[in-house]
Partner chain sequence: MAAIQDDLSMNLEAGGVAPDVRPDTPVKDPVQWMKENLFSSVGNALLTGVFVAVLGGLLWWFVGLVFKDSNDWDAVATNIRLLFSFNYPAEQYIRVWFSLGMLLGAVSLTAAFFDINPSMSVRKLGINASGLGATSLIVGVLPATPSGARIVFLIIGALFLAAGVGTLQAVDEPHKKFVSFPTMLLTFGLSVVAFAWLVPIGRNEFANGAVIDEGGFANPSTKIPWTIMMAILVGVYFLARAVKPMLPVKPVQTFLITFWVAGPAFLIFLVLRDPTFDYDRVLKVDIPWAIGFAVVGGAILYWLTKPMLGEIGRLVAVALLGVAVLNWVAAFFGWWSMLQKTRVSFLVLALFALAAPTFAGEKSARVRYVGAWVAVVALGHWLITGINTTSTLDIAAPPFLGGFTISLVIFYYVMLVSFPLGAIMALARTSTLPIFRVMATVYIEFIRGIPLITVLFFFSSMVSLFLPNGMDLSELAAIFIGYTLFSAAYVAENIRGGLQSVRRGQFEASDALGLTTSQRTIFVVLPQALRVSIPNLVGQAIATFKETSLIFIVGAFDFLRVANVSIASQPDYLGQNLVGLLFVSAVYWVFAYSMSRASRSLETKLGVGSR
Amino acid sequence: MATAQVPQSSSAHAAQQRPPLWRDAGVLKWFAQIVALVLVVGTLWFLSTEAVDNLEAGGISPGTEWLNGPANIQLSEGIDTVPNSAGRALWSGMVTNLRLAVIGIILSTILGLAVGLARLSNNWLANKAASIFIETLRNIPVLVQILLWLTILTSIGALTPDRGPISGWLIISQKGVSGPRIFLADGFYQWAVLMGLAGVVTYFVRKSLNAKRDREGGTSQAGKATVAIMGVSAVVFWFINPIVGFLGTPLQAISDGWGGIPQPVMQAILSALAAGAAVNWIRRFLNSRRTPAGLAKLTDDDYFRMIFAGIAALLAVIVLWRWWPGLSSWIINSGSDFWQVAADKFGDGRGARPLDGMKPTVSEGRFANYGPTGWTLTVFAAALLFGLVFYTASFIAEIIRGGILAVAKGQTEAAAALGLSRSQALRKVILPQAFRIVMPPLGNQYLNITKNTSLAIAVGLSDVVQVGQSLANKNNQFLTVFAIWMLFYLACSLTISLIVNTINARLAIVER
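Please supply the coordinates for the chain just given, on its own, in the form predicted on its own.
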C-alpha cells in the first residue's frame, strides 16, 4: 500500500527553488555594474591624483587661481584684444569660437540648401555645377581648404581707401573682409520688452482665431493677424520704447538683493535644487512605468537608474559643500553683475532707436587699416569661416538631397493635383516633410562645424585653443587648460544637441 507524502510548505519550496547568490542573475548583474562603476571612478581618481602629485613634485600647483592673474598676451582679434586677466583672455577666445560657429552654421545651412536643391534641378548646368561643388569639396580635408583660403586672401591686393568690390559697403583686401555692421543700440532692450508683450497678445489672438476656426469651420486668419500685430507693434514701439525705462529701478533692486544672498543660503538653494531634480526625475520615471493596472514590475535596471539619480544628487550636494564651495559665491557675484548690466540697459538717457548700423571705413596713415565702424574679419578668421562653410555645406547639400528624395513620390503628385506650382509644392509639402528626416544628420554637421573651429590654431587665430595654449605655456597649467577646453566643447555640443532634439521633436508627427 502506497504511503501518502506530506506536501512541503510554500516557503520551504521557495527556499529550495531560489538559486544561491553566486548564481542569481539579478545579484550578478547588480554586482557587475557596481564593480564597473567603482573601477571607472577609482581609475579616474587615481589618474587625476597621480597627475596632480607629479605636477606638484615639479613645482606646479594645478588650480584656477591663475585665471584671475594678468594674461600678459595680446590677441589678434576678439571682443578684447588686450585682456586684463587670463580668464578674460579665455572668454574672448570662446566668444570668437562661438561667433564663428553660429555664423558658420547659418551660412552653411543656407548654402547647403541651395546646392542640394540645385543638384535635384532639371537644369543641366545647375545640376552639374552642384555635383562638382559637392564631390570636390567634401573629398578635400577641411584643413587643406582653410589653408587654401588663407593663401587666396593673402594674395589679394593691398588695402586702400577706395578699395572694393563695393567701395564703402564691401571691402576685400589682403588684410581681411569688412562690410556694414548692424548692432544693438541703446533702445533695443526697451523695445524687446515691448515686443515680448506684443508676442503674448499675439499668442492669445492666434489661440482665439484657431478655436473659432475649429468651432465654426472655414480658414483661420491667425497667420495674417500675427504678421499685422507684430509688424504694427515693431513700428510703434520703435519710437515709444523709452516708456519702459522705469524697469531700471526694480532690476537694480534685484541686483542688490541677489548680491546680498549669504553663501550658505545659496549652497542650500542649489542643494535643494539638486535633490528636487533627482526626486522629480524618479517620480517621472515611475509614472512612465505605470499601467492602467498600476505600477508595472520594475527590473534591476530600473532600480539601478533610480539609485544612480539619488547618488548623483548626493554627489552634487557634496561638491557644493565640501569640494567646490566657491561655486555658490561665483553664482552670487555673477548673478548680481548680470542684473546690474540689465538695470544699466534701462533708465534715463537711453535713445529710442533699437538698432543702428555703420558702413566700413578705412583709416589713412602710414599704413591703411580697417576702421572700427564695420564688421571686419581678418584674413585668418575669414579663411577659417570660408573653409568651414564650404566644407560643411557640401555635406549638408547631400543630406538635404537625400531627405527630399526620401519623401514619398505620392506627396509630390498630390501637390500637383491640388494645383500647386513646383516652388509651392517644395515650400509647403516637400521641405517640411524632408526636414523631419534630415534634422538628426544636420545636427551632426552642426556639431562638426562647432568642433572644427578649433582648427583656428592652424592659421594663428586667437580662439580658445590658441589662447589656452599660450596661457598654459606661461603658467604651466596644462591640466586646467585641457579641462577648460573639454568643458567648453562639451557645453557647446550638449547645447546644439538639445536645440536639434527639441526641433526634431516638434517636427515629429504625433501618432495616436
Contents of the next structure:
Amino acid sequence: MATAQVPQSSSAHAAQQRPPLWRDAGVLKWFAQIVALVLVVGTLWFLSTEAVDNLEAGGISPGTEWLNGPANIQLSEGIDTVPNSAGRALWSGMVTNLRLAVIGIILSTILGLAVGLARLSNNWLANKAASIFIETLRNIPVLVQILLWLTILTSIGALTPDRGPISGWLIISQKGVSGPRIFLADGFYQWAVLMGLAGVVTYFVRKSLNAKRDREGGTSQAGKATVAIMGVSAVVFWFINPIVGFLGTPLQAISDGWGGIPQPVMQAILSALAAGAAVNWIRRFLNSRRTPAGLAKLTDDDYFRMIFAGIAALLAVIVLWRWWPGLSSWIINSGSDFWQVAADKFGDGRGARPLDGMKPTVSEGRFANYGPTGWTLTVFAAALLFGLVFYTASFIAEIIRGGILAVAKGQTEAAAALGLSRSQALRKVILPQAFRIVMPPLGNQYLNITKNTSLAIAVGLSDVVQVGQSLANKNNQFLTVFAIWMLFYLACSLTISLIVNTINARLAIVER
Amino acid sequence: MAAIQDDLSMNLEAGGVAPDVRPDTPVKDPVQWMKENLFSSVGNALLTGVFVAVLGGLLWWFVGLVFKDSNDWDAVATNIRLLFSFNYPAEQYIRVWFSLGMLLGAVSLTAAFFDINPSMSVRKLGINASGLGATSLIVGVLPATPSGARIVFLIIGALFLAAGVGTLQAVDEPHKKFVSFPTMLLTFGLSVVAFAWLVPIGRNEFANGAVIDEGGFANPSTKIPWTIMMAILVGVYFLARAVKPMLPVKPVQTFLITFWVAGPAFLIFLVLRDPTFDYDRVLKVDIPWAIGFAVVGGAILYWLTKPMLGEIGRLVAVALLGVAVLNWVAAFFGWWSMLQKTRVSFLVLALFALAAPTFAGEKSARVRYVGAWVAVVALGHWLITGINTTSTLDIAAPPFLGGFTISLVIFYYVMLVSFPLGAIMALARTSTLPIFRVMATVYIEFIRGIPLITVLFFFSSMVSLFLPNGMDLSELAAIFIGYTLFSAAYVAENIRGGLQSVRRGQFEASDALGLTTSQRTIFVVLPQALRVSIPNLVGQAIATFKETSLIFIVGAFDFLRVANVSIASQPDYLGQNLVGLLFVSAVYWVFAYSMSRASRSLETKLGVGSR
Amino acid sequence: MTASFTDPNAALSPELAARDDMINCRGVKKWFGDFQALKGVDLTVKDREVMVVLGPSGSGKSTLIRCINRLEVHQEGDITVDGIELTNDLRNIDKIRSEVGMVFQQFNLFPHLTVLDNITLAPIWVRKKARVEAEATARALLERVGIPEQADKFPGQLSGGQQQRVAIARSLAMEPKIMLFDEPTSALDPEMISEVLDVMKGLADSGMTMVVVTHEMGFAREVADRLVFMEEGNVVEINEPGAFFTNPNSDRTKLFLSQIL
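Next, report the structure of the form predicted in complex with its partner chain; the form predicted on its own has already been given.
What follows is the entire complex, opening with the chain shown before.
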C-alpha cells in the first residue's frame, strides 16, 4: 500500500510546481527533437519539390510510366541483351549484378579461406606468400585492379577456333573466358524432389545412428551412412526420376486455386499479417520489460517504440488498401505464375536426364565469338569478377586469420590438456568460437562485394547502374533511376544483413 | 588441405610465434632453418613444393607483364607531371615544390617533437636486404626478363644479398643491435640524392610541345628540387633535435597538430592562387568578414560562457539559431543574398552559443572557448575560400586541377569534414532521444546500404536540379559534398563502436559528479570512445583514400583517368594503359601500405589492442 | 650440502618412498628466447603424493608443470610420466595428456558450450564413451564439486569459483591419474577461494596424485605431502611441510617465508 502512495504524492507534488516551459527538461527535449525533425523533413520536401519544378520546367515529368516504354539501348550481356522495354533493361542489369555478387561471394570466400589458413601455417613459404597476397591486393584500389585486369585480358590474344589453354574445353582470349557448362535438364526437378526425399531419410538415419553412439559410445557411423545413402540415391534416381511426374497435377491445382483468390481477400490477409506482426512485436516488447516484480516503468522511449510499431502497421494497411491496391493483385498473379512454372516442370514427356553438359564452341566468321553452348564470361565480366574476388579475398583472409587467432590461447591449451587431438580441438573448440568472431565482418565483406558490382560501369558492363545511367542520359529521368538504384541496393543489403544477423543471434554466447 | 590444417594447429600451439631460440645458438644455420620451417613433415614439404611452383609461376607471369615488348615505360616517364598535377603550368611549379617542402618539414618536425623513432634490428635489416637480393636474383634469372634489365637485376641482387648475408655474419648478436631512426633517415635522403644525380635514368619530358626521350642523367628540373626536398627532410629533423631542449615541447606539438589539420587547406590555397590575384577583394571583403565574426562572435561567446547565466543565454542562442536558419531559407527564396561563408559562420556561431553553458567557467576556460571559436572562424573561412574559388591561374587547358593532386585534395577535405559530421551522427544514434536516434539510424543505414558510385552520380548529375534557380555548384564541389556525406556515415559507425565500448561506470561516475549530459559526453565519453576507435578510423581513412579513385567514373581528371585514358590517347603512346595502370597501382600501394603500417604502430603505442 | 635439500627424493616418508614414481624430471631446462625459465630441475613425484610448488612469481613454477603435459616443450633433460617418456612422439603426448588433468588459473572453460558439454566433450571424443554414460559421470562429478544445479548453464553465467569447480570436474571426467593445478585460486575473489580449496582437499583425500602451484600457505601446510620451493628456475628446497615452515634448510626459503607469512 505504502508503495502505491509514494509515486502518487510525488506526482501531485510535481503537478503543483511544474517548471516554466523553457526550463522543463521533458518539454525541451521533445521540442528540440520535433524542431529538428520538421527542419529535416521540411528541407527534404522543399528540395524535392524544387527538383520536380525544375524538371517540369525542362519538359520532363518524373514518373514510372517510361519504364514500360521502349528502351532503345543494347546491353553488353545479361539475360536480355536487346530488351523491349526500359524496365526489362533495368531488370536484366539487376540480374547481372546479382549473378556477379553471388559468384563473387562464393569465390572470394574460398580464396580468402585458403589464403587465411596459409597465413596461419608455420610453413615459412606459405606464410610469406599469403602475407604478400594480402598486403599487395588490399592496398590497391579495387577499381584500379579491375581496370588492370581488363587491360591484361584484352591484350591476351585474339579468339581463334583452336585457342587454348585447353583447346575445346577451356578457352581464354580477349573476348573473355569460356568453359564447359553443366545445366539443369528436363529431368532435374523430378530428380531434386527424389533427392529431397533421400535427404529426409538420411536425416532420420543420422539421428538414430548418433543416438546409438550416445547410448553405446564408440565412433559414430553417421558420416559414412550419409555418403552411402546420398550417393546410392543420386545414382538410382538419376535413372528412375520420371516416376514423380504425377506431381504436375496437384501443383497445377494449387496454381489455379491461388489465382482464384479475390483481391479484397488478399488485401485482408496481408493487412491481418501486418497488424498481427505489430501486435506480436508490442506483446513481446512488453514481455521483455516485465520483471519479477511486475511491469517495469515504461520510459518515453519505450512508448515511442510501441507507437512507431503501430504506425508502421497502419501505414502498411493504408498502402495496401488506398495507395497501392495493385500490390495485392500482383502477389496473386505472380504467386499463381510461380506454381504454374513449378507445375510445368513436372508432367509427362519429360526427359530422364537431370543434368546435362556442353562443351564451349567458337563461332566461325570474320569476327569469331563464343557460341551459346559453353559457360562464358565476357572479358568485362571476367575483369570485374577477378578484381572483386582478389580484392575481397585479401580482406576475408585477414578476417579469418584474425578470428582464429582471437580465440584465446587458453582455449587451445585446455583442449590439449584434455587430450583432444589437433583436428578435434580445431573442430570442436576453436572453429565454433572463431566462426562467431568472423561472421559480422564477413557479412560486411559480402555487402561490400555486392555494392562493388556497381563498378561494372567502369568496364562498360551492363549492370543496373550502367543501364540506369544510359537510360537517364536519354530521357533525363534521373529521379526515378536513382530511386530504383537505391531500392535495389537497399534490398540486397537488407537481405544480407538479415541473414548475417539471424546467424549471429543463433550463435551468441550466453553471458550473464 | 589436411596438411594446412595440421600446420595451422601446430602454429596455434606455439602461439603464432617463432620457436624459442636457445641462447647458445643465436643464428641458425640455413639447412637447419629450412628443415624446421619448410620440410618439418611430409605434408609441410608438399606444401613447400606447391608454393614454390605457384610463387615461381606468378613471378614469371608478373615479370613478363612488366617487361612485355609492347610496353613503353617512357609513357609514364614523360607524363609524370601530367599524372601528378595534370596541367599545372611548369613556370609555377615552384609553388608545388614549396608545398611539398612544407609537408616534408612538418613530417620531420613531427618525428622529432613526438619522439617517433622507429628503429630496426640489424638482424631484420640483414634479412630484408638478403630477401630483396634473392628476389632480384630470381627475377634476373627468369627467362621473361629482357636481357638489358637482366644484368641490372643480377648486379643489384648480388650486391644486396652479399650486403645482407655479410651483415648477418659479421655482426655478433644482430637481433640485439639496432639501427637508429636518424641513421635510416640520413641513409634514405642520401640514397635518393645519389640516385637522382648518379644513376643514368634518362630524360623524359614534354617540352615546348615535343616529346623529349633521350639517355643520360635526369633533368636538372627533377634532381635539383629532389635534392632540396631531401635536404629539408633530413636537415629539419636534425635541426629540430638540436633545438628541442631549448623549446617548450607542448606548444610546438599543439602547433604541429593544428598544422596537420589545417595546413593542407592552406597549401592547397597556395598552390591554386595566382600571385597576382585579387588582393583588393581579400582586404575589403574576406578579411573584414573574418575579423568581424571573430571579434563580435568572440565577445558574444565570452559573455555566454559566464557561469550561472541562466535562461537568457539559452534564449540568445536560440535566437542566433533562428537567424542562421532564416539566412538559408532566404537564400532559397531569394529574399536577400549574402556570402556563403557568412551563412555558415552564423550557423556555427549559433551552435557554439548553444554549447556555451557546457564550457562555462573561470576566465581561462572562457578565453580558451573564445580561442576555439576564433580558430574555427579562421579555418572555416580558409576552407570555404579554398574549395569555392576556382583557380585564377592562367592555364591553357582546363580543368586546372587533376592527377594525383585531386585525389589527395578530395581525400583531405572529405576526412576533415566527415569526421565532425560522423561524430555528431554517432552521438545522435546512441542518444536516448528517440527522434534523433531514428533519424541518425535511418541516414547511416541508408548510406551504408548503397554504393558510393550511385551517390557520386546523384550529386554530380542531379544536384543542380535540387537547387533553386540562380544557385549553382561546381562539379567538384558536388562530388566533394556527396563523398563527404557518404563517408560521414561510415565514420559515424566507427565512432559508435567506440562509444559502445565506454563502460557504464563512466556514465554513472560523471553523473555522480554532477556533470551535465553534454559535459559528460564531451569531457568523459567522447575522449575514451575516440581513443578506442582510432584504429578503425584509420582503416576507414585508408578505404576513403582508395575510393577516391571512383571520381574517375564521374568524369574528374584524376590520376586514374590520366593513366587509363589521357596517356593512352596521346599519339606517341597510343594504347599504353598497362604501364600507366601499373604505375598508378604502385603509387596507391605505397600510400595505402604506409598508412596501414603507421596505424599498426600507432595502435601498439596507444595500447588499444591490449586492453 | 645444497644437494641434500634438492635431492628429488629428499624428505620422503618411508611409506611414500616405497611407492612407484609417477613423475620424474631430470635436468629439465627451458628457454624463452634469451630468458632461461628452468635451469635444470630434478623432481620426483610418487604415486598418490600431493606435491605443492611454492615460489615467487617468475620462478618457473608454472613453466615446470606446463612442461609436464607438454603445453611447453622443454629443450634439455628428460621428463617421464607414469613410465612414458615425453618426446616428440605424438602417441606418447596424446597418452600422457589423457592421463594428466590440468586446471588453469584462468579456468579456460569453453564459452560456447554448456557446463555439461564442457565436461562431456573429451570423454565422448577422446575416450569414445557413450554420451549417456558420459553425462551420468558428469552429473556425478558436478555433485562432487557441489554444483549439480548448474549443469545446463553456460560458463559465462557462473561465478569464478563455480567456473573453477567446473574446470576441475572437466579434468576429472577424463579419469586422470595425475592432476596438475596451475594457481587455481589466483583469479578468484577471496570468498570463493575456500570452495575451490575444499574440492581440492577432497580430491587429495581420495588418493589422487597432485602437483599444485599455489600461494595458499594454509592449503600447503594442511594437505601437502612434500613442498617444493623454486626460485629463478632452480629447485631450492624440497621438504615435508612441518619442517618447511618451522625450520627450512635454505636461507632463500627463510627469506621467502618471512616475506609472505
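Positions refer to the first chain, counted from 1. In this text, the rigid core denotes the largest set of C-alpha atoms whose superposition between the two forms falls within 1.5 Å. All figures in this text were calculated on a predicted structure; none of them were measured in a lab.
After superposition on the rigid core, the Cα of S421 moves by 2 Å or more between the two forms. Fitting the two forms on the rigid core leaves the C-alpha of R206 displaced by at least 2 angstroms between the two forms. Core-superposed comparison between the two forms: the CA of F246 stays below a 2 Å shift. If you overlay the core, the Cα of N473 moves by 3.4 Å between the two forms.
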